[in-house]
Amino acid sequence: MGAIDGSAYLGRLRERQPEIWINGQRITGNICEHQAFKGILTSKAALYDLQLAPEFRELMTYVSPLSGRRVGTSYLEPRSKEDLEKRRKAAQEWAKASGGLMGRSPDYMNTGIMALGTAWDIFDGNESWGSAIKSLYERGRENDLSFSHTFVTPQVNRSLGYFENNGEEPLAAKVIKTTSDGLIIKGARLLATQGGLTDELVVLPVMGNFIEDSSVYAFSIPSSTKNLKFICRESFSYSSSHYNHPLGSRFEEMDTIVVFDSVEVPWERVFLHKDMEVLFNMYNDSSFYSFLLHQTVARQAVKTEFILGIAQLLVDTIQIDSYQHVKEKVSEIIVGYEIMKSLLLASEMEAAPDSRGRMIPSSNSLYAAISTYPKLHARLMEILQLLGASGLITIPAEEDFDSEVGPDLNHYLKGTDCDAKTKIGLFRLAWDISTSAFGGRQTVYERFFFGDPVRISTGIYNGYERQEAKDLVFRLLND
C-alpha cells in the first residue's frame, strides 16, 4: 500500500467504527460527520494529501527497504544527518499546515513507533516481543497506520505513598487474567489525544516508584477492538464557522479516556509483560524520548514563528509600532522563536550515531527546548492578550457583519488599512489562540506536554554532564 491520501484515511476510519463517547451518548453513523471530529479529521486528511503532493512527495516520502513503495517520511530510520534534517523538515511541513497546533499530527507517534520498532532488540530476551514490536513499525510504515497513545493511569491520588488495593475494582488498567491467547486488560488510562480517531491505540508502560507486575505491559491494538471504549471531554469545535472560530473549527483534537472493560490483547500484539529489565531500559536504549523530542520541538518552532506572525499582523492593523513596550514585547516572541529554532538545529549538528548504526539526535538541546517552552508559551499567549487588549473582546461573529448592523461594524471596527471584516477575523483569530476555550487547552497542553516540567529539570540535573565545566573553573583557579 505504501503512503496513503485523505480519503484512505477517511475510509478507514469510517470502516472501523470505534466505540467513541461524546455528551453522554455513543457516536453512531459516520464519525467524519460530527461536528465534534469532522474540524479535526478533514485537517488530518488534508496532511495526507500534502505528502502526496508532486512538490511534496519527494520530502515528504522515500522508498521502503522492505517494499520498495514509497512510504511516509516520519517512519524512517535515520542513519545520517541527512536523514535526520529530513525528518525535520517534513514534520515542519506539515506543522506548517495547522500553525503548530496540532500536537498529536501523524507523524508524533510514527515517529515514537520507528524509535521502538528499529531497536528490536531491546526485547529480545523474548524473542516474540522483539518480533511483535518489529512487525508493528513495518506494519504501520508500509501500511500508513495513525496512533493515539495513553500511558497516564488516573489522577485519584498522586501522594508519594499512594499505592492502588488490589482487593479493589481496578482503576489504573491492568492485566486481570492471561490466557493461552492474550492478555485481559480491565481498567482506565487518560489523555489519549485523538482517541478512536486512528487506526491504532499503543499503550504503553506507566513508570512510577511503585510499579507491580500487572501494570508492566505494551501493546498496540485496534481502535475499534471489543469493550475498548474512548470518552470525550466537552469539544471545543463549538461551531464550524472557520471565522468565528478559525483554529478550534480545524485543530480541535479532542482528549479521551480510554477504559478497558476486560479487553482481550492478542499475544502477538504484546511487546512487553513483566519484565522490569526491558521496562527500565526500553526508553533510554531505544532513543525513544530523543526522536520524539526532535518531531516536538520542529513543530513548536513552527507554532512559535505562527504566533509571531499573529503578533506582527496585531500591530500592523491597527498601527501601535511606534510604541517601545510594543516592540519589546515583539522582540521577546522574536528571540523565543529563535531560541527554538537554535536548539532545535543545535541537536542535529550534534548528532551522534548509536550501536545499531541509527543517527541519534543531541538530547541535551532537545530536553533545554521542552524545559523553556511552557513557560515560553504561557508568555507568548500572554503577549497577544497585551497587544490585543479589548479588541479581543469586541469581535462580533460572522452573522453580525451579514445582519442590519453589518454598516455599523464596517464603520466603527474597521482597521488602520483594512475593513472590520477582515481585522475582526484577525482579531479573532488571536482570540481563538490566546484566550478561548481552544486556546486555554493549548496552553495547559504545551505546559505539560512531556511531563511534569519540574520533573523534566531535575531529570535535566541529575543527567547533565558538569564535569567539563568544573574542570574549566580548575583550570582557571590553577593558574
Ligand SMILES: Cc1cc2nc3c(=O)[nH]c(=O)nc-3n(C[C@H](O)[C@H](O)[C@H](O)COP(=O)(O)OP(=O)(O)OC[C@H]3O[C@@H](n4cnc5c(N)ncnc54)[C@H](O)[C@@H]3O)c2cc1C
The other form holds:
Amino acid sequence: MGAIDGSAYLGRLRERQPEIWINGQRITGNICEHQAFKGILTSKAALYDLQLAPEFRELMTYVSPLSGRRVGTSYLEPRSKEDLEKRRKAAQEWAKASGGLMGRSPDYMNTGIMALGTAWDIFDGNESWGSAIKSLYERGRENDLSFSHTFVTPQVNRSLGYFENNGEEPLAAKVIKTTSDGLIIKGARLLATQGGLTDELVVLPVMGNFIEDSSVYAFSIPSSTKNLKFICRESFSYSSSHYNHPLGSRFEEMDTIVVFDSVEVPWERVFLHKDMEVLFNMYNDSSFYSFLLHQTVARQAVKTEFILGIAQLLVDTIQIDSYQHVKEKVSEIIVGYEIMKSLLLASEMEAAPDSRGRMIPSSNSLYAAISTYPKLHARLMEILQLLGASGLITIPAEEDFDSEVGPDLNHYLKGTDCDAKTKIGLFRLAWDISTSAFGGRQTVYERFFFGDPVRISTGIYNGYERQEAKDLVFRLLND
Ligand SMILES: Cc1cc2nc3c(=O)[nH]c(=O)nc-3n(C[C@H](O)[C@H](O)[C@H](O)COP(=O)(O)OP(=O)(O)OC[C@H]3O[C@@H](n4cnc5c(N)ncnc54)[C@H](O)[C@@H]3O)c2cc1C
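Now show me the form predicted in complex with the ligand; what you just gave was the form predicted alone.
Entire complex below, previous chain first.
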C-alpha cells in the first residue's frame, strides 16, 4: 500500500466506525459530515494528499526498505543528519498547512512508533514484545496508519501519597485479568486528542515514583476495538464558515476521555507488561522523547512564524507601527521565533548516532525549547490581544456583511488600506488563535503539550550534565 492519500484515510475512518460519543449521543452516521469533525478530517485528508503531490512526494515520502514502496517520511529511521533534516522539513511542510495548529498531525505519533519500533531490541527477550513493536512499526509504515495516544490517568487525586484502591471498578485503566488470549483492561485514560479519528490508539505507561504492576503495560489497538469508548468534550467547531471561525472550522482536533470497558488486548499487540526495567528503557534508550521533541519543536517554530505573520498584519492594517512599544512587542515574537528555530537546528548540529546507528537529535536544546514554549506561547497570545485590543472583539460575522447593516459595517470597520470585510477576516483570525474557545484550548494545549512543564523542568535539572560548568569555576578558583 505505502503512503496514502486523503480519500484512503477518510475511507478507512468511515469503515471503522469507532465508538465515539459527543453531546450525549453516539456517532452512528458518516463522521466526515458531522459538524464537530468535518473540519479536522478535511484538513487531515489534505495532509495525506499533500504528501503525494508531485512537488512534495520526494520530501514527504521515501522508499521502504521492506516493500520498496514509497512510505511517509514521518516513519523514516534517521541514519544521518541529512535524514534528520528531511524529517524536519517534512514535519514543517505539514505544519505549514495548519499554521502549526494541528498538534497531533499524523507525523507526531508516527515518530513515536518509529522511535520504539527501531529500538525493538529493548523489548526483545520478553515474550513476543520485540516482534510486537517491530511489526507495529512495519504495519504502520507500510499502511500509513495514524495513531492517537494516551498516557495520563484520571485527574482525581494527584497528592503524592494517593494510592487508588477501587477494587473491581478502577478509575485509572488497569489490567484486571490476563487470559491465554491477552490482557483485559478496565478503567479510563485521559486525554486522547483526536481519539477515534485515527486508525489505532497507542496506550503507553507514565513513569512515576510509584506505579503498580497492573498499570505497567503498552500496546496499540484499532480505534474500533470492542468496548473501547471515546467520550468527546464540547466541540469548538461552531460553524463551517472559514470566515467566521478561520481556525476552529478547520483545525478543531477534539480531545477525548478514553474508557476501556473490559477491553481485550491480544498478546500479539502487547509490547510491555509489568516489566519495570523495560518501562524505564523504552523511553530512555529508544530516544522516544528526543525524536518526538524534534517533530514538536519543528511544528512550534512554524506556529511561531505564523503568529508573527498575524501580528505584523494587525499592525499594518491599523497602522500602529510608529509606536515604540508596538515594535518591541513584534520584536518579542521575532526573538521567540529565532530561539525556537535555533534550538531546533542546534539539536541537529549536535545529533549523534546511538548504538543502533540511528541519528539522535540532541535532547538538550529540544528540552530547552519545550520548556520555553509554554511561557512563550502564552505571551505571544497576550501580545496579539494587546495589539488587536477591541478589534479582537468587534468582529461581526460574515452574514452581517450581507445584511441591511452591511453598509454601516463597511463604512465604520474598514482598515487603513483595506475594506472592512478583509480587516475583520484578519481580526477574526487573531481572535480565533488567541481569544476564542478554540484559542483558549490552544494555549492550554501548548502549556501541557509535552506533559507538565513543572516536571519537565525537574527532569532538565536532574538530567543535565553540569560537570564542565563546575570545572570552569574550579579552574578560575584554583588559578
Ligand atoms: C489540550 C490538551 C490535549 C492533550 N492531548 C493529549 C494526548 O493526545 N495524549 C495524552 O496522552 N495526553 C494529552 N494531554 C494530557 C497532557 O499530557 C497532560 O495535561 C499533562 O501531562 C499534565 O497532566 P494533567 O493534565 O493530568 O495535570 P496534573 O498532573 O493533574 O497537574 C495539575 C497541577 O498539579 C501539579 N502537579 C500534579 N502532580 C504533580 C507532581 N507530582 N509534582 C509537581 N506538580 C504536580 C501540576 O504541576 C499542575 O499544576 C493533553 C492535554 C491537553 C490540555
